[in-house]
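Single chain ahead, written as structure tokens, the form predicted alone.
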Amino acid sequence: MEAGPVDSGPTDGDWAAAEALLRGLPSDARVLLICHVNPDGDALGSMLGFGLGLRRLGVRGLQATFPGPPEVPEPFRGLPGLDLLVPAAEAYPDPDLVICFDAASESRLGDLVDRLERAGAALVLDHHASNTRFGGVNLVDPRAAATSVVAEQLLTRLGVPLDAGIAECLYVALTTDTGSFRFEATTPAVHEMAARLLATGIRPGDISRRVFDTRPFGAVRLFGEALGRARLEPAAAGGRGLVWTWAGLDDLARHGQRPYVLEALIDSVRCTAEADVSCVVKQTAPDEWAVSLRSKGAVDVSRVAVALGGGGHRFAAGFTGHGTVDEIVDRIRAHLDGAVIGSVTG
């Protein structure tokens, strides 16, 4: 049964339990990694960068999944540790032990949930807030910036060297879900795990242009008729404003483009000055769709994403909708007023 959301990190007892079960692991150990439903750049960073790990632990049974169709998004193709990852119907279907990375609850992972009860053991690696720990050892921390944070602090109790390939994965993750270090969760400690990361000799230049800053020109025009269509209504969320916008699968099959690139349009709608709250209504299917929530600090966009079956930060989370865009920007609007920071909610 799951629990509640957590608003704390992990103890001293559940990181004991956790290397307690990563020591006691055989090397011929059947080990199957999991991240969320069309994985970004913590899940997957996260989750092949502590593969590299368990790898020099001496463990060789790794297999390395996700939901859905196997692929990869283009600007994480070049990662360390792409050779663990398997389609997800060839992943151990009972295996000795699974670790999930990046989700905060069983519904991100998909099809594969069910690995979870025919696994030796279930271990979860998070910073989500809205965490429903899930697994039989979680190490879930709100606090940390990424889940490689996490990740990061696992290797290090269980004595595994940073190396680069290990680290180029932990620093996609830690760039990847700190905006490159623009965000609110960025703090001293993430600027000190980057320079333990950049001392293996990655190249964060070359990271960052690969992450952040190639996009198809098909993806250009996609974007561009996007935001042409982007509404801005500033009474919401209580006078702070909400900006949105949506893209369908026909947007993507106009332009030869492919899902993962839509994961980038929330930064070009979040910048808009006059509102708080910005919204990205992604078509994944006829009748669902991704939705993809941002704050700029007035509004904790996780509540809403919760109370819609979703989860995620205050100032970052996301849902899975089905209806129409209007019908789903209608459920989130009537969400917004009671997500205010300061107000009161029944």
Second form
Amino acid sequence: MEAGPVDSGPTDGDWAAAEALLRGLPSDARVLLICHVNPDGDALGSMLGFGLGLRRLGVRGLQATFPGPPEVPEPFRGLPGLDLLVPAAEAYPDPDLVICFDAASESRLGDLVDRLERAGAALVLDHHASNTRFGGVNLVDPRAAATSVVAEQLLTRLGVPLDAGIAECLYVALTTDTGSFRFEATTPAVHEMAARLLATGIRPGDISRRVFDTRPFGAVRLFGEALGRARLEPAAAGGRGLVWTWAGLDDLARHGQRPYVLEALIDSVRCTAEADVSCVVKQTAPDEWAVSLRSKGAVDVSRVAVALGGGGHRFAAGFTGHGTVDEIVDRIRAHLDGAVIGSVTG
Ligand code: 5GP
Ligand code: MN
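Now that you have shown the form predicted alone, what about the form predicted together with guanosine-5'-monophosphate (5GP)?
Complete assembly follows, chain above in first position.
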């Protein structure tokens, strides 16, 4: 957690405004739910769980979507509420209400950003400290472990009871952003929320195996290659150490894998004992790379990501890079010393 007023959560006025928006909805209102590009478990889980909650409230004109190709990553293809999803191209052009999930800024909405202007109202649910408050009403709680924490609070205020469908979505979101209850964000309140979700009868073993512990054999081999070329730089980040690797489109093609399988690669890299900072550079187009950064606590990697045009949390951040892998890692290295927590430049 960081200090300062930006870190305080929504005010009573913010909650009241959000409730008023949702309670006043006619049942035929066209409500468009949007989560961030390349959706992860928190983006999809908080969006679909909240969507199922709105359905229970009687809202019928619901759509859920995300920018880019309408492909749900395999680990999330069992999520309840997937029937709410529509391809971005088919999303209401001028919805009565837009609700955004887990997106720190408008840029994370890609081509769907135009819906914000054309919508009757826009509500933002998020937990990034860097959130730019781009909605008319913003429920942004940087102390929340996941966007699904904010989503559950709002559902409770609306009087929507948790059912197993809603709970499974919110559980996937909560476990994604807490690293299955391993990260510092795992507060007593997180476990209390998990207890409420589990009490609906959802099966945590099945869900975790499906979402976190299953990947095609081709991805296992691809991970092996990417890990085999990882580099350790003990002197980087003011001596805290950097470990990094990369995977290209040709690697994906050779192993017959979709790009999203690489999202889990950072978890196999960041366990390196000799480095505080870990990085995976993943090619998304001939001159475009999605970069993931993680820290064990000595370096504020969101500073590096923001300096390079991205964003995120202190210890988990990312950005889109251009050029060669070496050029991208050079740029990261140059920003790491200044991002060591407690360093004068930061
Ligand atoms: P991941 O490495 O899992 O893709 O992302 C880690 C964190 O960084 C997430 O909170 C995500 O929202 C943020 N992040 C990743 N890529 C980008 C990016 O290109 N732009 C911004 N603003 N944030 C990003
Ligand atoms: Mn999140």
